[in-house]
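Next up: a single chain in structure tokens, the form predicted on its own.
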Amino acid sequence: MTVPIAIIGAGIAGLSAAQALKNAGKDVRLFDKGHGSGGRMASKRSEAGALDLGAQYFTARDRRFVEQVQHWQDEGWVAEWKPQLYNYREGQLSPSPDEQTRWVGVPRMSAITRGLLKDVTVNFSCRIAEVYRGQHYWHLQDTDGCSHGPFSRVIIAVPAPQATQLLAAAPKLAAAAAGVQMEPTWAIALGFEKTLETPMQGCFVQGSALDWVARNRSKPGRDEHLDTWVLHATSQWSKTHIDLSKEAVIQALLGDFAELVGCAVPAPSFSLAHRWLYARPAGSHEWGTLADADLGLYACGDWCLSGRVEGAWLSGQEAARRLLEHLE
């Protein structure tokens, strides 16, 4: 019989490891506490559409990775987004000189990991507390009182600060990613039935609430009736407000997104919040991934590196190759 690995989390690191270790023929098992894919990479179904809520786009530097990328695009997953991007700051917008290739997937952020998941067995809506080791092997407990097992090895792709609970088995890999601070995004989507007037289709915020501001139609593939945005907070300010009630941060970033877009902005038709309790490490690593060999025992994330997708995806290769070299 051979026994299976276990995969915590069906995040961008979590699907690019189990794509790693299905390739090598191994028996992989996903579990994931959200409805379905994508982690941060995962799009919100409303009555405007789908919107990107979490990752706005990706960037693509490592050969590995633009590689990887290539092949998503054969796929028709990831198209390359060329929005009119723009600066705000000191009350100012002026046209941003960015020459950088963006990424998007097609028709919503989700499209890659939906993609991934092919072939790959997952529990969603499981909720994992604790992995603990059995006789010989591991085990999965999840909040229901569930016991999932046995798996020869796990692989922990969720961020910091719930990999650090799971990982308590080797309190040294458990140690680092406690040390790993997250911080938070609060995120808005309003819808207009009125085109806003600006030629604005991306821009990087400066001394405002805002840090991003984003036309979630100027992506392609989208197919939308209102002229739906999505606004990013800073980290600052979503730590300060973190919990202000939804209405209120709608409010109050609504509020900045009319002093800076440089048009009239009627009251939105369609609007939504929604809490990144963990949306970005708060500093890069160099660890790839956090690797107990000899218990078996992984973890990985944007957390392990540079915080953005390709990160996660690296990180999940890196875990997938030190736990088959192992084996060998």
The other form holds:
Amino acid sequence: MTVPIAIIGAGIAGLSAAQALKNAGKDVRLFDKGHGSGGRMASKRSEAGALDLGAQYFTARDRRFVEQVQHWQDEGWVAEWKPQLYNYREGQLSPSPDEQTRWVGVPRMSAITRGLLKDVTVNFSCRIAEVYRGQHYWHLQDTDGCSHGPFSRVIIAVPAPQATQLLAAAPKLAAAAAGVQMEPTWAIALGFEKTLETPMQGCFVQGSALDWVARNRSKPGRDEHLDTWVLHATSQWSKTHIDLSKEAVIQALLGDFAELVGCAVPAPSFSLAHRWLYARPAGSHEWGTLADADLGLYACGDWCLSGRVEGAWLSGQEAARRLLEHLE
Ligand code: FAD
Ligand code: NAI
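Based on the form predicted on its own presented above, generate the structure block for the form predicted together with flavin-adenine dinucleotide.
Below, the chain from earlier opens the complete complex, with every other chain and molecule after it.
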């Protein structure tokens, strides 16, 4: 009997590691507290359609990731998004076109992790509370008191504050994870019956509670009947207003949106708010992965590299590479 490898977290980092291990012929089992995959790349199903409330798009700069994205494009999971970009600074809105290639999942961001789930076993709605070692192998204890295992090795692919607790068996790794601050983001989605009279499809914002504005419906493959928008607040505003009610957050950010967008903004017929507590690491690291190869415990995620989709994917690859290297 081969003892499988456990991966906690079915975001892009965990699924990247799972793919690499599967390609090397290893048996992997994933666990995620959510109902579905994707983590911060998930899309929220709503009456206004599937909305990308977390990652908005991603860029590919590392050669390995460029090749991977090409493969996803061949699979039909991603397409290029070419938004009409604007910049809002010092109260001025101006077009801000550029040559950057930006990718999105189609027909929604979660299509990518959905695609990567093929042929891997995931226990959804299973929040792991503890990773502990028996005589020879690892076991996972979930918050319902169920134990899962045995596992030969464990990869922890969750945001740093959540990883800290799960890394208790490797105090050095736990201390490194504990040192990573992650900042929150309030996200809201709005839907308008009548299309707003602006060509804007994305806007980088400075000097406002808002940080970013996107016309969700302008992304390829979306067929929402409303003119849907996703707005992100800055980390600073999100921190200061962390406990505000969803209604108050929608009112505040809608006001800032109406101020910057440069056209009349009627009352939306649809709105929702989502609070990402661990949206982005405060800084970037060059760890790739955190590993205690002798113990067989690894951590990966965007916080081990850049706080972006690309960094998360590369970190998952690195965790798998280090694990496989130690098996040789
Ligand atoms: P996650 O996606 O957080 O995955 C971790 C998974 O672990 C989750 O599914 C979670 O449910 C699960 N989990 C956590 N704890 C447990 C537990 N105890 N037991 C079981 N499961 C657990 N990046 C870009 O490149 N471009 C962007 O435009 C962009 N915009 C963003 C906007 C927002 C609002 C946010 C929040 C993020 C954005 N990002 C963007 C960042 C990007 O989404 C992340 O870098 C990336 O998705 C992180 O992937 P990950 O796998 O490391 O972590
Ligand atoms: P990118 O190259 O498009 O953007 C990087 C940054 O460059 C932008 O944040 C913006 O400040 C600036 N920029 C890029 N193009 C611009 C233009 N045409 N006009 C004006 N400014 C422009 O993408 P990259 O490097 O892949 O970054 C991903 C994006 O994800 C960033 O915008 C980042 O802020 C965002 N992000 C948001 C998180 C959140 O929690 N809200 C978490 C992680 C990433």
